[in-house]
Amino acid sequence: MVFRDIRQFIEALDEKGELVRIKQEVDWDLEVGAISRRAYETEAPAILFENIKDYPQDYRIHSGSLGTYRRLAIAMGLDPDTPIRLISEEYERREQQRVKPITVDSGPCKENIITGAEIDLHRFPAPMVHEGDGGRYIATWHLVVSRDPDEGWTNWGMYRFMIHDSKYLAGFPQPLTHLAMVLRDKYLPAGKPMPVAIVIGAEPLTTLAASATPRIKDEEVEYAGALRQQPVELVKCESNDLLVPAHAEIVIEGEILPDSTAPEGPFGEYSGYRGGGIRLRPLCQVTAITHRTSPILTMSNMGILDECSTAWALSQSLAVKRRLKSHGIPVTDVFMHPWTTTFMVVVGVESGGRKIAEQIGQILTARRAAISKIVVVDRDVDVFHPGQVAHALATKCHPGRGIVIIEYEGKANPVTPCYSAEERKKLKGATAVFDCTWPKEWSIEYDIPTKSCFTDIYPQKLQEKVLRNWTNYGFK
C-alpha cells in the first residue's frame, strides 16, 4: 500500500497496534519530549499527542513514525514482522528505480495560507524536546527544500531548525551537507538570500528520502518516488518558486539571510548526547506558512534509538554499500546497528585481509568522514546479527595488526561525542577500521579454525534432521 499522507500512515499504525493516542493534556515544554524519549528507548509504539497544553485540541504532535523497523516495514507496505535483512533488500531494490515527481495545482498543504503580519511560528505546538535545549525545535523530522541557483537542481535534506522568534528560525546545516555547500559557495558570495521550504508532516518515506545520501545534483524527490513506488505530488510555494509535497501537514517558507546569524543550540543529538553548545547559525526569515486544517506536527526525539538509528541508518548503510561496490570492493552486506546510530558500520566482504580493510577505510573517509568505526567481517558473519558481529570483533580482530587508524582534518562529523571541542571546530578526527577477517594468506586446512556453531561444526544431514524435528523436541 502507498500512503498518500501521514494521516493514512498513522491510521495504519493504529490498526496494527503500533500507535498510542494520548488524549490527556500534556505540556509541550519537556513533557512531550520525555514521553517520546521513553517510548523510543523501550521500543514502545509511536505516539499521537492529541491534547497539547496552550493549543487547540485539533493541533497535534506525532512522534516516532519510523522509530522501529516494524514501522519502517509498514511504511513500505510490508509485513511488520519482515526481517531487517529483507527490509534492506527491498529498500535497495526500490532505491535503484527512480520515480520522477509530478506537479499539481494545489493540495491539502494549501488549506490555510498565512503571510505578512499574520506569520507566527508559535501558532504550532513546537516542543521543548530536551532539558537544556537552546529553544523550541519545530523541525526535527521533516525535509528542507532548496535549489542551486546556477544549475537548477533541487536538494532535499534534513537540517534541524529552532524557533528564534515568531518570524525567524535558526538552523544547523552541517558544513559538508549539500545545502551548506550551496549556501556557502553560491548565495553568500553574491550577498543573496537563499530560498528554502521546511516541510513538516509529509508521508514518512518522503521524509526519509531527505536523509538519503545521493551524489550531489541527484534529486532526493526521485528517491522518495522510488521508495513509495509512486510519484510524489509537488505544489509550488506561495512566496518562492520551490516545489513541496502537496500532502504535507505544514510548510514553512523562508529565506536564509546572507548577512545575519542567530544563536542556535545546544540540542540533544542523535549521538545520544547533548552536543554543540550555543553557536551562531544561519538565520532564516519566514516569508509564508501554509498548513492543513487540524495540522499534525511530526517530530523525532533525537537520542539513543530514534529514526536516525533505524530508518536513517538503513539508508546510510545502503549508501556505503553502493560507494564501496563502485570502487570494486567485494561487499556482501552493510549495516549500521541501531544502538551505534551512524557512527559505526559493519561491512561484510567475500574475502578480507588487511589490504581490503585499509581500502575500505580510505574510501569511506575520502570526502567526508561521518563514520568513526568500521568493522569488516567475512561472509560467514551475518552483519545484521549483533551477537555475531561482537563475536567476530572479539575473536578475529588482531589487537595489534588488525586495527587501521586513519586521521584527517576538515571533514570529520562535528557531532561525534568523543571528539574534543577543538577537534569539532576544525572538523578534525579519525576513523578506526577493525579487520575482523581471516588473513588472505591463511589456509583453510591449517590456519583458519572451525567455528564451533550449529551450522559449521555438525554434518549437514544432522543439521537438517534437527531442524525438521525441532518442534517435536518441544521447542516453539
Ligand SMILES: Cc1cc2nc3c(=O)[nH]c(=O)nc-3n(C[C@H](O)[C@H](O)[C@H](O)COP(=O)(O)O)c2cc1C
The other form holds:
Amino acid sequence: MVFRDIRQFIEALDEKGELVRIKQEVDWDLEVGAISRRAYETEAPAILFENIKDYPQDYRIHSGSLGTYRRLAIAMGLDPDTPIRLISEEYERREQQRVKPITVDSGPCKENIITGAEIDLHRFPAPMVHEGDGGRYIATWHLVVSRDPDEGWTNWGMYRFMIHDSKYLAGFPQPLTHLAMVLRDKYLPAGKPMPVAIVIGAEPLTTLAASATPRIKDEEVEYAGALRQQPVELVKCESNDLLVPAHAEIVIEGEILPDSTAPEGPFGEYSGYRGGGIRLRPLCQVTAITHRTSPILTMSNMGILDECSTAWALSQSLAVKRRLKSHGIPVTDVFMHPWTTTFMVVVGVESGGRKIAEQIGQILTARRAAISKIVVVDRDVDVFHPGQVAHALATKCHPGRGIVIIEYEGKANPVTPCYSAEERKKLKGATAVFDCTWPKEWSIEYDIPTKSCFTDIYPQKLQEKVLRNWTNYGFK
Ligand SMILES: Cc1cc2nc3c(=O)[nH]c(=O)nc-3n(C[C@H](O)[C@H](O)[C@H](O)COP(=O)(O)O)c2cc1C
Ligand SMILES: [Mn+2]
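Got the form predicted alone; could you also share the form predicted together with the named molecule?
Okay, now the whole complex, with that chain kicking things off.
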C-alpha cells in the first residue's frame, strides 16, 4: 500500500506501534528538538506533537518519519520487520522503473492560500531544533522545487531553510547541488530571481526522493513515482509556474534573490556535530504560502540516527553501488551503517585485493568526495551486519598494506568533522580505504584461515543435526 499523504502514513505508524502522540504542551524553542533528538537516539517511535506553545491546538509537528528502517519499510508498504537487505533489494528494484507525475487542478495543499501582507512565516511552529542553531528551521524534512530557466527541467532537492524574518528565508544548498549550480550558472548571471517552492509534509517517499542523487536533469519527481510505484499528483503554485505535490501540508512559494544573501547557520548537522558558523547564503523572499487546514509541519532533527543515517544512507549506498558497477567493479552489496552517518561505506565484492580497493577509492572520490572511510569486504562478510563488518576490519585488514589513503583538494565534504578549519575552506580532505579482503595470491589450503564460526568450521551434517535438535537441547 502506498500512502496518499503524510496523514495516512501517520495513521499507519500509529496502528503499528511506531508513533507517540504528545498531547502535553511542548515548547517549539528547543523542547521539541530535545524530545525528538532523544527519540532518534533511543530508536523510539516517530512523534506527532499535538500541542505546541504559542500555536493553535490543531497546528502540529511530526518528527522522525523515516528515522528507522522499520518506518522506511512501512512507508514502502512492506512489513516493518523486513530485514534491511530485503528493503534495500526492493528499493533498488523500484528505482529502475521511473513513473511520470500527473497534474491535477487542485488539492488539499490549497485549502488555505496566503498572499501579500498576510504572509508570515511565524504562523507555523518552526522549531528551534538544537541549542546554538542560527535560527528557527522551518524546512528540515521537505523538498525544494526549482527549474532550469533555459531547458525547462525541474529539480527537487532537500536543502535546509531557516526563517530570516516573517517574509524571508535563508537556505543552504551546498555548492555542488543541482539547485546551487542552476542558480550560479543561469539565474545569477542574468540578474534574475529564481522561483522556488518549499514543500513541507508530502508523503514520505515523495520527500525522500528529493534527497536522492539522480544525475542533473534526471527529474526526482519521476524517482518519487518509482519509489511509490504510483505517479505523484502535482498542482500549480499560486505565484509562479512550478508544480508541487497536491497532498502536501505546507507549500512556501518564493524567489531566491539574485542580489542579496543572508546569514545562515550554524546548525546541528547530519554528521552528529554542530557544523560551521554563520555564513552568507541564498536569501529567499516568500511570494505566497498555501497549506492544509490543521497543518502538520514535518521535521528531521539532524544528528545521529536521523533520516540521513537511515533512509538517505540507503539511497546513497545504492548510488555508490551503481557507480562502482558502471566502472566494472565486481560489487555485490553496499551499505552505510546508521551510526556512521554516511561518512563510511561498506562495499562487498566478489573478489578483492589491494588493486580493487584502490580502484574503489579512486572512483568514489573522483567528483564530490563525500565519504571519508570505505571498508571493502569479501563475500564471507554480510555488509548489512555491523558485527561482521567490525570483525572483518579488526582481523582481515592489514594495518600496513591494507589501508589505501587518497588525498584531494577542491572536492572534499566540508562538513566532515575531523577536517580542520583550513581544510574545510579549501575543500581539502582524504579518504581511507580499508581492504578487508584476503590477498588474491593467498591459497585456500595454506594462507586463508578458516573462520571458526558455526557455519564454517563444522561438518555440514553435524550443523544440520544441531539445527534440528536446537529446541530439544533446551534453547528457544
Ligand atoms: C534530512 C536531509 C537534510 C539535508 N539537508 C541538506 C542541506 O541542507 N543542504 C544540502 O545541500 N543538502 C542537504 N541534503 C542532501 C541533499 O538533499 C542531496 O544532496 C540531494 O541530492 C540534493 O538534490 P540535488 O542532487 O538535486 O541537488 C539533505 C539530505 C537529507 C536526507
Ligand atoms: Mn537533482
